[in-house]
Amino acid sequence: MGLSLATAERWVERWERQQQRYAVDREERFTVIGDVVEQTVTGGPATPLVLDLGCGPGSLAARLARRLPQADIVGVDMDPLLLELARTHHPDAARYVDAVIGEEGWTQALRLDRPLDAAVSTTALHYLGVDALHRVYRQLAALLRPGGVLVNGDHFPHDDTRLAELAGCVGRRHAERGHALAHEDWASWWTAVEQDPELTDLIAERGRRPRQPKTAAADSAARLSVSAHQRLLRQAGFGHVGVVWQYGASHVVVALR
């Protein structure tokens, strides 16, 4: 199933402008986890250890590497076809993991010799429900050091329905200034690769596993508000958790360990 080094490129291109259609300032959301994440290892071990959850094809790795060019960083992900990308494009940016987040075993598969410093996500886990979304909450903190940090970048909704409107009104003019609803969608970036010889066994392979599946408490989890996440995450066990980031309905939640 290797990959050639100018078709991973060529796809994980096209996947970061898609990706700008759906993550409002999406680049300056990645500088923030990145500044999160700096400061919290700054005067810890020599080599911090950076879980990515939902790591796709390494975008967030990628860039967390350069910033951190000391860290180890795990890369966990339940989709072959990114994961592969992800290792081609972004060889040494990461150790990738194939598991599905969530379903037992998941933890153990990602083989860390030591607690975590960090753990980081955008626009990965809200596919989650709302328990399953609570028990890895609990399971993250139970992975970190005593002061390490998880970061979740991704779209929450106000609890507000007027605000929720406002803010998604907010996301949608910055798009449109910055020209990213130009780009393809994500249904239209799946529908190309399936058509790339390349790929053809990585996309079967995909097609065997099976999905993450379309439930209510799914749909419930990705309409959870982000005061609705922080009581999950205070629930888990973290003692500081709050926003340090927001555009529109994007947002950065932090909750230390």
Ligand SMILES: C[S@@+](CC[C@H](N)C(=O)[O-])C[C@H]1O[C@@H](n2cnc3c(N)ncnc32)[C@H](O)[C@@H]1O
Second form
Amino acid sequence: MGLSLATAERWVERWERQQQRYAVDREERFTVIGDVVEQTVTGGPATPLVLDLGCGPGSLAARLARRLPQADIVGVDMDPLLLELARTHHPDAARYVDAVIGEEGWTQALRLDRPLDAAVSTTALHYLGVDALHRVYRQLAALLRPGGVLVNGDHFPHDDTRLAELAGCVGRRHAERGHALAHEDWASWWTAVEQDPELTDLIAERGRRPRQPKTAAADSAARLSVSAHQRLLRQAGFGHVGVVWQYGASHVVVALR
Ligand SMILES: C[S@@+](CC[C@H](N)C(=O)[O-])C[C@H]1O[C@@H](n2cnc3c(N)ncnc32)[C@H](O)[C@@H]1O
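Could the form predicted together with the ligand be given as well, to go with the form predicted alone?
What follows is the entire complex, opening with the chain shown before.
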């Protein structure tokens, strides 16, 4: 399944552009997450341990590794193709783990040797169903050291439908001004990947994986508002929970142990 560096680089660069369509002000959001993690680990252990949930091709892990070269970063994802892009393009940024977040045994698969100082995620946790998300928040609260932080950058709808529409409009206007909508979308990125002969084995491996059971729309965390997330985080045992950054529906939610 060897992948050349040039191929990985090409697909990761296209991924970075494609994702700008979905994460409003994506680069700034990564920076804010880095600010929170840096502030939390400063004065803590010499080698902080950080977990990137749904790391994809290593976008956040690589940025964090540049800011915190002393940190040990573990990236977890269930997609073999995205993990292989991460391992090839950002080999030194993180140790990458192939596991399904929320499934039985996923925390053991991480093989963590000490409590986490930080857990981070971007545009990933909304894939979980509400029950799985609640379980994962509780597991993360147990994996983090006291004072450790969970930082989640994702899009969350407003509770209020009118405000949800306005937030969507604010995000769209931002994307138009930054020409983010000119980039290819998720479906065309995957269609193009499937046509690359160098990725044939990885596509086949992806096809062999059991698809995640599609959560009924009403049960998907994608529909949870930011206040619902905050409630779940408090129930999971986090003491200080809130939003530190927002642009349209794109938020950075922070929860401290
Ligand atoms: C939209 S991508 C975001 C990737 C990266 N964090 C970024 O910001 O570019 C969502 C990622 O979450 C992963 N993912 C979704 N649900 C997952 C689960 N239950 N376990 C592991 N990975 C999951 C997907 O495979 C995908 O790589």
